[in-house]
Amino acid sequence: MAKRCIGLDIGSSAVKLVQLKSQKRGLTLQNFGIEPLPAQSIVDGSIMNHGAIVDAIRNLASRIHLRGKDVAVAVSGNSVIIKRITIPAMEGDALDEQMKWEVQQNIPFRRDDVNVDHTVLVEKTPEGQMEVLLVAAKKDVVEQYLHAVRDAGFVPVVVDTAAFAAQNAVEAGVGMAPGEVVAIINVGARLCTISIVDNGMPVFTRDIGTGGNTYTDAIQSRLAIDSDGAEAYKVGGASPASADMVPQEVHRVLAQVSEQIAGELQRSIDFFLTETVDGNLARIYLTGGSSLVPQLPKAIQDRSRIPVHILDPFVQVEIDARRFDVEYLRANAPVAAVAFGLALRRQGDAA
């Protein structure tokens, strides 16, 4: 069986890396690290500063003494389309022909410009229909990530979506009960991705154009300080230990922006619930750096009236405290969720 890939999450603010090893007693952490990126290195999912990405990957690999070359990467943002569609039940050549037509109808890009895949979720419903998950990613954006990984000296063997990687992290990290419907919200620097999973199957995915940078921009504007100072206040305001050293105005900004983000997320949740006959969310998992802003999970839970949990995908992973700073790892666990999900992949396995 092929070894697990190195999970490499190239985000808009940092590169995150997780390497896992399977043993009889479960998963063991082999490597972990985070390397910040200059501002505007990635915009709307597209790489704008190739050299900065390559340098960050190399620096991170060198700093943590990484071994191995095969990596799994993820794409996200406007370049990725994920849709669940319902079509008449069919198979073989008929299904292949139908999917060509569905791509034309559901993907807002030229067919030659995208990589397309589909997975049958339900082969036949009582109504004689089948449910299919259609995924498309722009070829030029995928190639940007592959090019950066290769130039950094690694071999990209799996390309996933950030939404699916986060789902894998939840399933492996904390598990999902049979028949359970959960929402996974990845709060990145520039956007939030909400994915709703029903009985292990993704049924709804949507990107929201707001994220951690919304907090930083609001603090910068309200306090008339530079972006570095605003970022420091945001991080400080998210830390209980620093609460007394951060101006009260920062806490008010964090609360206001959290309410704004929670409102936008709730509209997506409401849309899903109104479109689903048996829609009933059991819980919400938060991942990403800004999930650590304490006002955000509270705002989402208050609006949705659904339990909100900050994901720690490492909770069941064996960690050698002599090799890793466990406190640092736990503090950054939600940031590493996508990289963790990617680190579960193997070359040639099914998505």
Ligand SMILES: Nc1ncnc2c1ncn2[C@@H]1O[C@H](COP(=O)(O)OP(=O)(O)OP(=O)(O)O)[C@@H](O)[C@H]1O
Given for the second form:
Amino acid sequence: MAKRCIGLDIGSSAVKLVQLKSQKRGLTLQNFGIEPLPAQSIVDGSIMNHGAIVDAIRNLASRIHLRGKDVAVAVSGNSVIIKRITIPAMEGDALDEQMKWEVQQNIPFRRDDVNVDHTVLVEKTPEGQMEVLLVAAKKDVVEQYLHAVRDAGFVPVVVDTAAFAAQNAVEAGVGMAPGEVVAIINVGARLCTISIVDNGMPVFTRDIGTGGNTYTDAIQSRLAIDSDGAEAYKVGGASPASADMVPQEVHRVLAQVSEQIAGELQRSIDFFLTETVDGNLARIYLTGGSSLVPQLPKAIQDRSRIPVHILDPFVQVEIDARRFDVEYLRANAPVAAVAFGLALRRQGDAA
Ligand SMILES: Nc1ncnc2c1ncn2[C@@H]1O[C@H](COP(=O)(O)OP(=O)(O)OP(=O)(O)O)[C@@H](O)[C@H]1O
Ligand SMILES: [Mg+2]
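Based on the form predicted on its own presented above, generate the structure block for the form predicted in complex with the named molecule.
Now the full complex is given, and it begins with the chain already shown.
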């Protein structure tokens, strides 16, 4: 079987890298690292500062003595559309024709501007319908990411979406019980992506334009300080070790923005639950850097009344404590969830 790829999650605030190896007894960590990016390197999912991304990937790779070339990357945000559609059950040419029409109806971009893929989720329901997952990604944005990876000296072999990568991280990291419906919420710097997975199949995906930057911006304006200072206060306020040194106002902002994010997420959850017949969510997994703001999981759990877990995708992975700073890895495990999901992919996997 082909080797697993290097998982490279190029987010708007930082590049995250995970490399895994499969062994008889399970997965072993081969490499891990996080490299911050200068502000505005990525705006609305598009790469604005190509040089900064290339430098960050190169610096990270050399700092952690990375070996291997084949990389899996993810795209996210406005340039990706994921839709579940229900159509009469059909196959072969009829399905191909129907999908051309569905792409026109469901994808708000010119056909020539997107890469499109579809997966049949359910071939035939008792009502004679079929369920298909339609995924489209803007070609120019995908090309920007591939270009950055190539210029950093790597070979991009798999392009995934961040939402599917996070889902794979949950499945491989902690498993999903058969028949269970779970929500995976990735809270990054720029946005939150919620995906709801039913029996291993993605049934609902939505992006919300609020994330870690919302906290930082609010602290910046409330305390009239610069954004680096606001970021430091945010991370300090989120850490039990330094929370006492941070002004009370910061804690208030962390709580208020967490309430705001929880409220926006709840609207998506409510929408999903009313759309589905036997809607019921067993649990919520939180991933991404902003899941480390302690008020956030609590706000989401209080509002939704659904148990919230912060994902550590590495729980079942063998980690050599002589090679890795285990404390740092554990503290940042949820941040690495998308990179972990990408690191499960192998060359030749369908994108
Ligand atoms: N210990 C921490 N406490 C609080 N916030 C944190 C902590 N560590 C990271 N963050 C925040 O998490 C965000 C970065 O998370 P992540 O790396 O998942 O985002 P990203 O992938 O760069 O962004 P996006 O996916 O939205 O483009 C930043 O806003 C950062 O301030
Ligand atoms: Mg991200």
